[in-house]
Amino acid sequence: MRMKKFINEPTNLVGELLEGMVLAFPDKVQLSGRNIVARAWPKESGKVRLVTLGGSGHEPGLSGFVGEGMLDYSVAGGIFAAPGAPRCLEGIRSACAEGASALLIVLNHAGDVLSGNIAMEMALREGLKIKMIITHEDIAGGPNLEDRRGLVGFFPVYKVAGAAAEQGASLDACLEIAERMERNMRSLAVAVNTATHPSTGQPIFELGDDEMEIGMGQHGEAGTGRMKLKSADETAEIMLNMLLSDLQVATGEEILVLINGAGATTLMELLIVFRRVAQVLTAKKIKLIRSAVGEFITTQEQAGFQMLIARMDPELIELWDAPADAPFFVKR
């Protein structure tokens, strides 16, 4: 079938969805360099940069998310496609001008891994003070940790990191609150039809009318397995258990949720999916603290969802309430 999209040349796509982000939200993004979408207003002298970087196509994740109490600076990639460590390097650059901090934090997926490691080695060779983190909250990547992917987790790492860094905390401070974070979470996806890549038209992966994957990743990797369509229900609880299973949630625990829409799967079915979640925390007697559901990074047109959960303690839960003022999450 002929891929349908609003574009124009495909070679401008990365170029023109970042001016049209611009464009939209003055007051809240700028481009700094080469497609490198910085904060309007930059942040108060002395206080820590947060920098991220990955590929486009899965808007508003990752530029989306630039702004008063969340990130600094965001390095886009082509579609699907890590940045360059040179253009990394420049984003951190800017990070750290006249002596500034920075944390970058880094999805675990291959290209933006290898270039966020390169930009790291060459900005301390530069002496630039900046330390780095890598999010791999998918268990659908196994018992190994580090084998796993990051889906949406890399959310919460930018609200919790961004808010401490907007109160002034240092960059040790702001990496501790980072990683407590991201150890304390789980995420999984489910996948019913799958993306287009919009420069070429092509399908990323195949699956049939009723069926469905659990584990999937973010550019239709393999998941655990392929089954018949379940019901959103069904759905729900199977992933909610292995969540709560994997993380070790234990009766009167406080944990967030999110439920992150993939691109064509509905706010309706969005909002069915967590309101089953809700019902099975409270018959587990586990407190659902904070939550959010919509579209925090998406891949095009997939239809499907992932859900993350994460153990919430006192300071996580105030850093999650901070105000925050991103293009794409306002908090008040």
The other form holds:
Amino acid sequence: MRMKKFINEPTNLVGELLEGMVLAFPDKVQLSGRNIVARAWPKESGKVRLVTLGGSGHEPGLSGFVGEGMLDYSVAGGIFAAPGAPRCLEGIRSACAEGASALLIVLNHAGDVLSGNIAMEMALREGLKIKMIITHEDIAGGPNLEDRRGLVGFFPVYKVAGAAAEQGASLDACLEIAERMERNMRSLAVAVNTATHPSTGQPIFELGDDEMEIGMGQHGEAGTGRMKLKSADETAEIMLNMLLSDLQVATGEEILVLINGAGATTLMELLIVFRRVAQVLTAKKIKLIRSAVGEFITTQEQAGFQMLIARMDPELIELWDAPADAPFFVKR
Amino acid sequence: MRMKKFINEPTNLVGELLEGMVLAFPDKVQLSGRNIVARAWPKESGKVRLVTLGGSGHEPGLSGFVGEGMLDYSVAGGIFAAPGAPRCLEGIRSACAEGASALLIVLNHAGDVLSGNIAMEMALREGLKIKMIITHEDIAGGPNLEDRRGLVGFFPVYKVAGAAAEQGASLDACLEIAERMERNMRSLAVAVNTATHPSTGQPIFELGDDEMEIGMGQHGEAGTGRMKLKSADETAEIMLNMLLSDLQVATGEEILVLINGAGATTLMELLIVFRRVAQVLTAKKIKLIRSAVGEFITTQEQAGFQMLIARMDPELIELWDAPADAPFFVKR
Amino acid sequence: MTDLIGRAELGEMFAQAAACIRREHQHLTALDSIGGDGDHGTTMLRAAEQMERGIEESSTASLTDLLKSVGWKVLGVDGGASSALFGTFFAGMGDVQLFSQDAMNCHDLGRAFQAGLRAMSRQTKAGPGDKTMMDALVPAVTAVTAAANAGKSISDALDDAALAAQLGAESTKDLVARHGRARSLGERTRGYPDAGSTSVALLFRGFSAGLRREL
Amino acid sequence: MTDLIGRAELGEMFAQAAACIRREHQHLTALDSIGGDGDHGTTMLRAAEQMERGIEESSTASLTDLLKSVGWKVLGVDGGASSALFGTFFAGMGDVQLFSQDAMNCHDLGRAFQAGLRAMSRQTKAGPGDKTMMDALVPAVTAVTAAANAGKSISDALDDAALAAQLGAESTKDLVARHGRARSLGERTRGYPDAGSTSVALLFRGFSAGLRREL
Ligand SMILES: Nc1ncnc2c1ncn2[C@@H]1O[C@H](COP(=O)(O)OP(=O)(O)O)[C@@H](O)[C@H]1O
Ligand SMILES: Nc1ncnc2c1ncn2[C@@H]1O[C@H](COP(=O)(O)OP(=O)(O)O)[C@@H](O)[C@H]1O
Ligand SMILES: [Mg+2]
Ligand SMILES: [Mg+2]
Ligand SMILES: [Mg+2]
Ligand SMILES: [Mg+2]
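Could I see the form predicted together with another copy of the chain next, after the form predicted alone?
Up next: the whole complex, starting with the chain shown before.
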């Protein structure tokens, strides 16, 4: 079966999609160096910059969140492939130009972290004012924090740290906010259908006709929860309970819930799942203080979703509510 | 093969998804009557209300666009099924409460138009101040205007008429704006893979492994352009040229382009398609004055997209740029 | 031989019509899948449910109110073109002026059907030859009027109507769709009867069965 | 017997290593598909390209600059863990202190490899037994040092290293992954060699072939 994707040369995917993005949102983003997306109107000097890096093929993540109140630079890698360290360094150098300080946000995937670390080493050797945070909130990785991958958790971190930076917070303050958000969030993914790898035309993973897998990673990395298909309500409850118990949320606490579609799973389904989450929280007397439902990071047309919960405090809520204006996320 | 969707009882889909939507966006929308979505904070009295109606299973369309600067009421039908006239009348009555005037926007599909017409008849008999506009911009229907279906064209119409209403324009002025937008836009769809009907679990249409179909309707209604799969660039050019010629766009004119994903087609692909559209317009010396890329109306996990072009004038541009704050569309 | 029908007979006519549709809904969906969006059977099932509800809830109403109630219920279906049109047809039948509110003769029934068609004509421009439900509905209604003029009984009139609807539905096989979703298919729709006209044939088969049963 | 290698020999070592990887990239992808994300072959292909480029572009550079250049090029690949680690290894080799900038003996080569490993240890905590490339890389580097200490020629040392890498890669079959993407699979990864360690074996097979060819 031929791959049914609207693409041209598979080797040009990333360049073409980013070109498309800056052409579609010329008032928000521009290209700055090869496959590095920057704001169309750079932030005022004196404010902390946010930089991220990561593979492509996950649109709107990550470059779709460059914009006011969020990221300043996104270094885009290949399809499902981390950007190399030299380009990450280039992104950091742009962010730290003219003595500015910057925060690098990296999702915990081996390649991304390696490129981030190597680039950080060089950047610090050059005397640039840069600090780094790694997101690893996917509880499927087990109890060991460094085995936990970064899924959609980058999104709340971009949001609150981006808002803090926009408000003029120092690098240390931005890092503290990012770390607080990171520490207080947990995520988990479920997959039911594979995507086609856009470069190879091959399915990314195999799953039985009546199976789903809880804990699957962003690129079809196998999880540990292969089971028979369940209803929306059952799936929502299983995942929510795992997350609540891992984050040790107590009655009366206030949490944010984010449901992220993997690609082919419809918004209809995401909303039905969210409904059950809200119902269960009410029953447990846990307050649903903020929420988000949509596609923030996809894996092509994979079917499934990610569920994220986060314990919020008044400062995090205020930063979450602050305005943002990126190509694929706007808040008034 | 079992349907791989996160749902519960297929008969409860619409109620559950709308419940999910109002739970996820409690500051923006609420339910008002059975499967009618209304703003959380009603518009000030004296301003024109916007009402729409249409089938469900197309999320975020249509109810996801209820909010400031856009719709006031959305009467949601069954899955791919128009709401019955009595509920449409109920929506109109709410919109026209306390002497307010309202504009009903209906996409040209037989069932929707019938329900709209019947409800309008009754509403006018009740003396309500309501006018109606039908969108029919899909050029696949042939030269006859009433054979042209309404695809994603509802979106620019909601946007500009919604902004006008928010600014205090009269019902006639809102209608004039909506009609001007409608007259000056054209759309066309292409499909490559079918979706599963969420109530029946059956594929909506059949298409060969190496085929695509230009002109397919919102529910798998066959078009006339079945052909071998083409690259993103080729597909973009074919469709753009058909649209430009139908709208008779001349060199030097200013147009808006919107690319709408059908469900499973990735944002990566939509951006690659958009890139080619922008390139071709530059070559033809037609000015790309505004653009939008994303999912505005889907057909479950169908793969394909819709392309819309619209001739813009300064007033339409200003209204397009006005703020909006709906669950699935925000503009600052 | 019947010359008058009342609430009970009208109720049984709709009950049997609903039953006929229930039995054939999968076939209706199959027909709509060829040129349309494959939901006609589902919509007609819901319409059948509402027809039954409409009768039930107006067991003490006047005949015209009963018809309006059935029509309004069918209009309330979240369906498509067909539920809106059948709803309009039934509700429109209720616009007829009756001498008695408890009984109608064959002429009254013919006039009621005509009133239903008139209400529909405000909603659709389709007429015979366009490969829609009108290809079955118009001859069926005409048959009732003709039977009344010929002095036939209501049940004979409904038999004539059922036959006319059946023939009308079959005639759509050779037509090309010009209205409804199927119109975009043009030539491809030739060779299959129109889904909605097949529903009309089922409806009138049920009407006639309902009356024969009562007797 | 070789006691010294220069730019040309080092270049040929990398060229042959690249060639070995090119030949086997589909196998590498297949191995990575079992426990990982199935992109290892693609990444190694790109890395091979960059190795060739690195040599080409520094044909007049000092040996350490040549190594750094190759390393930097490989680091520049948009790949994953493997390109970052191999890039770090090659660039780290360039940190070695050489007496001459034009030639290295077997001891120098051993020290260069050791420097490469040291650079890697700043980036990964993985060591032998974790089912990663380290299971092949560490024994290969150790073999070169041992051969140098035993007074062997560079080409014999590289033969030893190639064999050690091969054995190391094969030993990963019985291990359970604890680093990289495959770690989440745990027991399921048993029975297949690690993709990255297989690449190391190919790399050293190429190094040794490159030197034999030159002679
Ligand atoms: N404009 C119209 N006028 C008359 N009948 C129509 C019209 N549009 C559709 N129909 C009838 O409705 C039938 C389809 O009904 P259905 O499938 O329930 O609705 P939809 O087409 O909205 O999905 C068609 O077979 C045709 O008989
Ligand atoms: N942390 C690590 N330390 C050492 N080697 C690693 C590490 N992570 C991955 N590897 C090696 O990299 C190989 C996978 O490389 P590749 O598939 O190219 O990268 P990715 O895992 O990012 O997709 C593994 O087989 C393993 O040998
Ligand atoms: Mg239909
Ligand atoms: Mg329909
Ligand atoms: Mg890999
Ligand atoms: Mg990878």
